[in-house]
Amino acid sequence: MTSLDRILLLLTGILAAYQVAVGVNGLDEVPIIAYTIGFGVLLVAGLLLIILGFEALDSPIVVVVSTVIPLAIALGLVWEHLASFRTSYLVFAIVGFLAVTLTRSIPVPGKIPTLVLAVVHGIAGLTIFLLPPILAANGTMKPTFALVGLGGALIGLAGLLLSFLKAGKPIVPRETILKILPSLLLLMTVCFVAGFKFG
């Protein structure tokens, strides 16, 4: 991990902690505690990659690590957006998480835990991916929103990324992914903050 990994590292870190103290003022309960554990785990992740490098992110916990984040998130847009799809949606994220948990955990079989991970963070992807520009599209949000959006694709990509490295099946080299990591990280939580503050 090179000098500047760990600036942008230290960068994001730093805007996970502004999100966690100041961005989720004025919030209902179920949203500030989701968002909260949303970008405290994003900080803590931060914080372990620039202590223990990019080896910390061969642990067994980087793929349940890695799925809290984007369910956290996707938990906290439903519920202050979609009312109707509240318990349904909170179910799914608790569901989700323990499958990732318990397939992560114990010895499964074939695909199984390849296809659990697809589809939890599929969903959790799509929500924050696709909600943020169609609400600031119907006008219920303003135009910067849908950087919220962006966030989610970016957190979407890096999700499948470390989760296929876990896997042993990478999409891309190892190298590639480590090189490219830091800086995705840092833009995916510039525009969560900016979609959040200024939408």
Contents of the next structure:
Amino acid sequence: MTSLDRILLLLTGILAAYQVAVGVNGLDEVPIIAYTIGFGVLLVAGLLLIILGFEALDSPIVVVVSTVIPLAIALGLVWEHLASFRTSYLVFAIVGFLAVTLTRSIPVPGKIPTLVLAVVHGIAGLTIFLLPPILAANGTMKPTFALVGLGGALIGLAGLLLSFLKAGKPIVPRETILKILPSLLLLMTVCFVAGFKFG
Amino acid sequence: MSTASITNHQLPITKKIALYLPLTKPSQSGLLLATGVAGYMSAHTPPSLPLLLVMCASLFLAIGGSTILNMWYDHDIDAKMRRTQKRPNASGELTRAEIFRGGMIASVLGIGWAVAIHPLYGFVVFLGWFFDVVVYTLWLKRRTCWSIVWGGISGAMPILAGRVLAVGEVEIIGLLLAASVLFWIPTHTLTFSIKFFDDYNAARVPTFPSTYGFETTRAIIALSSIIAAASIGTASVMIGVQAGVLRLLIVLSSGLLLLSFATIFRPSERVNFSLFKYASLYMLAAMILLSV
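Provide the structure of the form predicted in complex with its partner chain, given the form predicted on its own shown above.
Complete assembly follows, chain above in first position.
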């Protein structure tokens, strides 16, 4: 890991810390908890990447961690903007997290772990990707809120790259993924923080 | 006369003074100094910059002085450990008499200055020095692994001293802040003693891993991390930090606890190293957050 990578990850961590400490002020209790978990995990993961280097990505916990971030942010968004789906999405988030954790902790036959991961990741990712631009387009939120959707697209891309890498079938070479990952994480966090602040 | 001491006498005074810098363990002393500043700032009274500056100077001299005296006494241990063999006390770049003089001058200046600033603050600074030099280094370090408790109490004094200087008394928040540093120190030093297990054994320094084994040591690390995080959390609530700062502290504390439990349930060199590094970052971040 180069010094530039470490600087980019540190900036990502600082932005995530800002979002936890300042960015969620004034929201309801559940979105505050959800965003704190999402950005908090991003902050701690960034610090561990700085400490351990990209070797940290070899840990089996990476799959669970990379699920928590989109799941928590998606829950916060739904709770804030889709009142009728609050309870059902909360149940989905809890069950989805437990399902991913369980299928990664105990031996499960066939493609069930992959299927569970794809469903949970897919729904959470699409929620973050689609909901903010829709809210921006129909005037509920300011146009800049669409940046959160862009962050969702980037987190989806990062999740996809890491998932295929962990599965041993990388879409692009491992070196390329590791080269762009810090920039991708920073850009994603910038989009989230800017979208929430100015949206 | 050894080659090292001949070279030593020919050194210009500025270079000789520069040799004292590694003897103060700059990163460790810097972190302890940061806890002192955080203790002062945690009172959230209008800060006096001149007072803060003289506090930093006196505290650094006292901490640096006690660390130099520790190096003076432990020169034989440092010479045996690969990690410390190149320090000026072990390599002979500074003579033992020079190191002792340097340590005593810094200590007397630091403690004297601290007493002059505020007697109670000076007393707390002196206690920190006393526990480090007399109780930890001279008396217990070579006898029992429990010496780190006293080293920990010494390390907890700067934050208490800073708080005392700001509020003028020893109160419950100051004691909680001191407890948070006291219980953070095992997280730091015990992971260190696991990482450099062979070095400490070679130097015949009793440590928790060599006395109670790795498993028990890891359990103590986890337990002390929980108490450290709880102490910082309680102190933060009593200080009345903003909700956002408290959230951030909870997030960072969660990372510390997760790594602590990982050292028990998934022990490895990598987890141990990451806990060691994370614990330092955690303490620095917590000190900054308490100050805002």
